Amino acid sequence: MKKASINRRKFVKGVSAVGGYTIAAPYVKTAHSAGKLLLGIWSHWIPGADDMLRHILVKWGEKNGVEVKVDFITSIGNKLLLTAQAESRAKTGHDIFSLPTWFGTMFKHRLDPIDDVVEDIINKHGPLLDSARFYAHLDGHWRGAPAPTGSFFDSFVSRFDLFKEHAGIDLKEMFPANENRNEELINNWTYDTFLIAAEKLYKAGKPFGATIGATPDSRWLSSLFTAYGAELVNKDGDISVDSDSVREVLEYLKKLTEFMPKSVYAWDDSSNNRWLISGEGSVISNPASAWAVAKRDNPNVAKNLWHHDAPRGPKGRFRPDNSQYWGIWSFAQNKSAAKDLLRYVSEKSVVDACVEASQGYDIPLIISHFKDNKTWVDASPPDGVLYNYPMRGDEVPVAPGYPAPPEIASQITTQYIIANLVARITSKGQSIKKGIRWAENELEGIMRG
């Protein structure tokens, strides 16, 4: 099937299912940067992170003759999305707006090209993660610049004590909190190895848990598919779900889900966090928020947690990417100041401050900003718990639905086609052949839309 355009109304419906620090960086004000600047920014999950960002933005404005107003907008109840939709239709609102994951694709017709800004950022600080181009470089132009907050990876978060006791795997030796990794141990950390460990942990009453349902946390399945080279739609926009690689990963998941809680098909995005923090689980796929809450609510669990790389599949090792960008509306009233601010928040001092305020949750999209950040190095307990939360090895960040073109990948993601496919086969007992046929029909519907 040839690549087809996406119906915007159906796309909106799909997305609606989804979500006292000194900064020393220099800044040179342009001739037209004064005046007012309004920002609509995603409200952070981590307490205190919004306060730090507001402080940074307001101080920048005070130093540069710009009156900065920041509205932090929660993604709970799709409020951030609904606000973006309302402003896009009315052609009025904020100057700068947060663009989590697929927002750039959805609102690209209302976002100013900012190639000059992103090129300046890259020229000064070096390249962005490869996934940034997939999310934010649309129709030949950059529509979003790296946001200083909100981007994260889903690393594996495991109870290293349970892995050692029940599976005979020393995660701290395999993924130490330093650069001295043992390549032999790393190379043996495959999905086949993980399957064996998952069975042992399940029999010990401490299984692996991750949602397999219509909720964003099911993106771990997409990275697993990528590790097996399993595509639903290829880079040219052709449906390619009927393949040996898709059958192989589905056979793997039939085995893996035997060693997972039966309730995962009804889990929401908070379920895996609560389950790990309660002490019932041994491993989840998540950002650093589960550990941050465990420190407060169950310190005995927190002191035994370890963030580390995902297993390797036949085609490599991949980690779910959930990036955020900031864009400038085409109807913005102060585009000059907006561009200046986008350049400023890419400074390493700004990013480092935001990473610290988020307790290590935020991940920079500028590769050079991973270096020399003490937040991940110094986090405890236990010592080294977050060292491997930013990717240190051969993992590759991957957007859900990849390698399909962004307009199609976003539909695959927001309509949860991968999760529904897996659930049909592993929970409802549907054959792989029938499951693939169902997925083909769903994808054809997307193409026709």
The other form holds:
Amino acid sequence: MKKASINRRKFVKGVSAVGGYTIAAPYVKTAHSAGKLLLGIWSHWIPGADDMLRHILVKWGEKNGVEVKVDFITSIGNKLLLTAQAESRAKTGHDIFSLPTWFGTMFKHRLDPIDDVVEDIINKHGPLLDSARFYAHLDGHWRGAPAPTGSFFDSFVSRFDLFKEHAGIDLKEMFPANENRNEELINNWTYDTFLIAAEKLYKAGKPFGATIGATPDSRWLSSLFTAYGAELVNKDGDISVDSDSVREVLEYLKKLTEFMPKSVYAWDDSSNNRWLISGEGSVISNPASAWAVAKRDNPNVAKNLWHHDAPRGPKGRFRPDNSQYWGIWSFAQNKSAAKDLLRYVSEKSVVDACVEASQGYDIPLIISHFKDNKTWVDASPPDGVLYNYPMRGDEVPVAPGYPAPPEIASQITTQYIIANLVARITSKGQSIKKGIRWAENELEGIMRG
Amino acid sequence: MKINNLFIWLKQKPRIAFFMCLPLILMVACLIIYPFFYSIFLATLNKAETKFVGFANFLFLFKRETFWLVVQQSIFFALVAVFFKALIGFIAAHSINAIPSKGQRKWRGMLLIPWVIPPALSTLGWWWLFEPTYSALNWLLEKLSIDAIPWLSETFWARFSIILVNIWVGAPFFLIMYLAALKSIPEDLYEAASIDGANYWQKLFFITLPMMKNIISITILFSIIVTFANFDIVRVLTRGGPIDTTHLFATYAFRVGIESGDIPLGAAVSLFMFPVLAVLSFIILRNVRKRTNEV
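Alright, leaving the form predicted on its own aside, put up the form predicted in complex with its partner chain.
What follows is the entire complex, opening with the chain shown before.
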């Protein structure tokens, strides 16, 4: 072990001497890294993205004398979650594991604190998005570092042709593929404006579609709630669902759901994609995957799609945040190499390569990495389709269940309390008062110790 | 000499039987008994699994509206599905039994197909038929100018759908068990009844049903246990929705325990059905034993 470390240092020195910095260049380490490193990584939706990541990781391993083995684990059928649960309980498995959204909260007791790693990353690359602290800084320690793949924010993905034709809204003028945004138009892009547009599109037979079911894609409701200042549990952990702002957003949703397909109560995470790609829908809340698939399956739809900001509510403009981290299990066999790798994958060259391989789907969690990334600028058709997919204006990413403390927010999300509350009122015809009482009962339940 | 003694010792019937059953006993111990006791242990811990809380998780569940909804749904689902599975299985068994024995084999084979296919796969096929937006069944209905049915997005139809698929999967089990029972009833009894002037219904109620009582009881018991504990059909078709109105114990336990990370509460949910089923099993098996002794 010691011998390997000395050789590696010599190797690093050699590489530094020639000044070469390539995508596989070793990170300058403070810890010994050698031996085997096992990674359990979320398998990407976008074809080719996993291959790029594997290539990057294996190359890093080769340069650093670490045998890197990557298992890409799909999240379909909760396989990633089940694997994490199994490894967490058995206290054996991979060294590094993907932590999408709430995994950090769920498994924090089995994750090593990696304050040193994240502090190094922040010192080198600058701050992370605010939501990173919410998801990954738990009980006073960082339990996850930014993952190079898998993070995304649901933008609005709209048919700009249908918006212009039926709702009289020119989305490309409002959110152009350059810095010259029309502030006046954007200021008028509110949820009230959207309601009027949704009605017109519904009457034209091309409605807005988004799930109101027990599935992660229902997080669009959470950002809508935040835009109205509607909290189920406040930041101090007190139940605050019985409020005027919750009643206001529920009243709004009663109107909006009249202009949505009734099947949304049974939609899964892929239903909205199919809805848009088939040409039946006009707008969904989604990452760039719907467009990427439409390019292949229905190019006529793809060339009329436009990613853009969400409407503004009384309290602001918010996007659902679905960021992903990588953590190190407390039972990991090679923590030193794992930490080095976490530092390495936060390099801009790595992140850029992953963003490109994912066709722009992946969003960096380090703010400086947004700069000079051509993937979102160059994507087409149509030209500029992804320009506004990363946030360019006044939008704020928001974790579902925010501002409740992460442990409670995770339960609100994974038990789909917001989606069920909305469905009770908009599909079951329950009164808002009764719905709120139900939500209070559920919230009391999830806050037990 | 010692080796000979060992062989003699091993050759004794009870010991051979024990050793031959040992692999199965080990499997049952590892895959059923250990997880059962481990889940009891988990159910007595707090959410963070750091403190013993006794029955607190169970008492906590009693106060949850959604949990009682799950209890009602599980009972409704199990009773309705088992009733129709038994009825359809009984009718199908009689129909096949009435066919000349030469043609019975192909009918038996065809009717067993739903039971033989792994339920997760066949349910996926049903999901395509019920798909919320592009349902194949609704496509057919629309061709016939009939309004589309919200198979999975409205409570009534979602419950109807999961029960329908459960019946489709489970009825062949009743069919095969009832068919075997029917074939074991001596023909003499029916001949004697015919001579006495008994009609079809009298033969059914005074010969067939009494002779099948035990097998009916056991199949119903077995099916209630399996149906109560169903997971895959609900998970694939509705994931417990809409608005939690199709959750069963197993799917709700998965939601709470695995998806939300509250393993102790999930274990408590899954264990909740154990006493109910244990009491039911005791009553049914006692009656079966009583009837067997009478015979």
